[in-house]
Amino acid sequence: MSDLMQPIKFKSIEVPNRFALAPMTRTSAESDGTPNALMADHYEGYAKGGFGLVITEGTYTDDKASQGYANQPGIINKVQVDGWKAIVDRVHAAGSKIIVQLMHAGAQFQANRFTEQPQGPSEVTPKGAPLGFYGNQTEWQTPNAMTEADIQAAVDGFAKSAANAKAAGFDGIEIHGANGYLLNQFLSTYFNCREDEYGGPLENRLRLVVEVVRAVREAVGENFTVGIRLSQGTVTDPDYQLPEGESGFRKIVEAVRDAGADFVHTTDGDVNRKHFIKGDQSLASVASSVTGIELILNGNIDETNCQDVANQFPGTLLAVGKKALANPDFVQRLKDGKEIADIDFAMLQPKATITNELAWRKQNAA
């Protein structure tokens, strides 16, 4: 275990240990998306809890269409940097690193304070129904396919919210390409029926990524972090597979390092899952055996084999979601040996606020 507690290189960042808090929707910004002093409190407490680098939840990157909850925060102004700002200073006071994932929800969209109609790759909506934690949506809207100037207002936004992260302090970006937000839709032969140069075979498909990378990379210039979280499956439809199985993920991974990502993030229901059509490796496996690029995993990690994932992928950070949302202190109590809860959904009900978070905390401390 002593090796997944010592400190780490990943590129620029020089990180405590081997653990990030993975990134997850909290919907408690207000309501313009300025994130405010009770999520300060909330990522700080990670920090404090021993986690080295802590990902924030997914952040919109423009006054368009790439917002997809209410309350979700942003940052494309002034308001909202400064609001990141005061996190990230606390998360530094607290002896951790911290890094923004920047998200445009496309079609996965549930709520948007700038427009009422959601864009996509194609016209087609998500599968199986909104998630509840997240709003009292009961279907998804069909969005509008995009045009080649929607396509390159998203760009812009990816790359002027990458500038405002570094301005408010951030170690570094996730890029969301993944769980079925839009770059993952582009990506996916299910969202994407496009018949130009942004759809069809694989290489079309990755276009929009590629460039969402390279201007991010633009923005922010060459000594700083960014990365971007990857996965086949989506938040309702988790099985989801590239026709193109192994070699086509590959291609992706090696695609997005090319544009200039320094990390891959990958994410599925289980860190080893044989997850392909064609071939029989773990996404993690894949994106490992691609050289030249740092890895972050993400899925189902806890207490019972971290260290075993540490010792298969050499050097690589661990991202924990749900045994973090039980355990703010999760990595401290790790350390001291001291016992780890399991996750308790109530505490995410009836919306997964930090609110409500805090309010089944104290009752349950009584």
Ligand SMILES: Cc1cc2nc3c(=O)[nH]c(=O)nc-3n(C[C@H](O)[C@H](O)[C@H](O)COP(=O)(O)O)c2cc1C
Given for the second form:
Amino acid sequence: MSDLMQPIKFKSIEVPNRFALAPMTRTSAESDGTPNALMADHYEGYAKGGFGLVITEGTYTDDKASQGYANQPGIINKVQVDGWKAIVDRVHAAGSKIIVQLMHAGAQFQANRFTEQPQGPSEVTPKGAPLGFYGNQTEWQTPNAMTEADIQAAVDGFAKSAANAKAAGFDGIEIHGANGYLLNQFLSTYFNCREDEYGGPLENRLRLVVEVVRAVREAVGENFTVGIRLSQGTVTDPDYQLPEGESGFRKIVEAVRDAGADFVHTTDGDVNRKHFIKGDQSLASVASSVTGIELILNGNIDETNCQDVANQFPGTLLAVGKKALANPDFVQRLKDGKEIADIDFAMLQPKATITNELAWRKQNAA
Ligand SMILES: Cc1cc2nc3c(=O)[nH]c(=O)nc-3n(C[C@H](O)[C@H](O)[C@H](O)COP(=O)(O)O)c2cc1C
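Alongside the form predicted alone that was just displayed, please also present the structure of the form predicted together with this ligand.
Now the full complex is given, and it begins with the chain already shown.
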């Protein structure tokens, strides 16, 4: 275990060990999107539990169509920035680093306090049903196809939010380009049916992602860590595959690197899943074959495979989701050789809030 527990330099961030908390939406902010004391306790808990890097939940980036869930936090005004500052301070005081995930929901839109009208690349709704544990909506609303002005506003929102994140004291930012949210929708041939310069071949579908990375880099300057989370699948269509396969995914990683990203965070059902239409590698192995970019890896990483994944991908951070929810002190338990529990999804019911998690913990305390 020693290598896993050693400090690692991740671009400008000195991370105390190789473990990151995966971003997880908790819909527990105030109704105006302000991060609160409950969230500060929550994130501090993971820092105290040994996670070297905390990645926050997806946080909305503008007062237009970026918010996707009720009680989702934002980072678009002073009150929200101050709320985040308090969380950043608590995580730092516990000895860990923290980056914020910036997210535009696009068509995966269940609640937004600024508008009732979702936006997306095209008038295409996500597959399946909205996520019950983020709210009660039963059907997806059809998004408006974004105009060039809408696209520019979304880019500006990411850039301003990135500057706000720096002002809040975060150690870096992660742009959400995965799981079927806006940037992932532009990359996807299911969501993106545009016939302009943002649709069609991969070079066009990549345009918005590249514009966002560039604008964010410009907003925060050179020495602030910026990365992007990437996946093929979405929350309601986990098996979607890029038609361009492995070589297309490599192009995306190279493009975000060239636009100014320091890291890519790959996520899949399993970190070693080989799921490209063309090719026999995992997302993680394709990304690791690209030079000049750091990596965070995610997907079913737990106590049984973390050492193997770390050995297979030296110098990377390992992001843990469900096992962290089940064991906020996952890393400390690993160090101490203590038992690690599996997740009980009842802790996220009826909604995935921190309050419901705490009630579940109280009920299930030994
Ligand atoms: C309750 C919950 C909320 C999540 N919210 C987000 C999110 O805000 N942003 C994101 O990129 N992924 C989100 N995810 C996905 C996780 O970051 C992670 O990719 C997924 O749980 C798979 O990793 P695991 O096998 O370690 O759990 C969420 C997952 C769960 C269970």
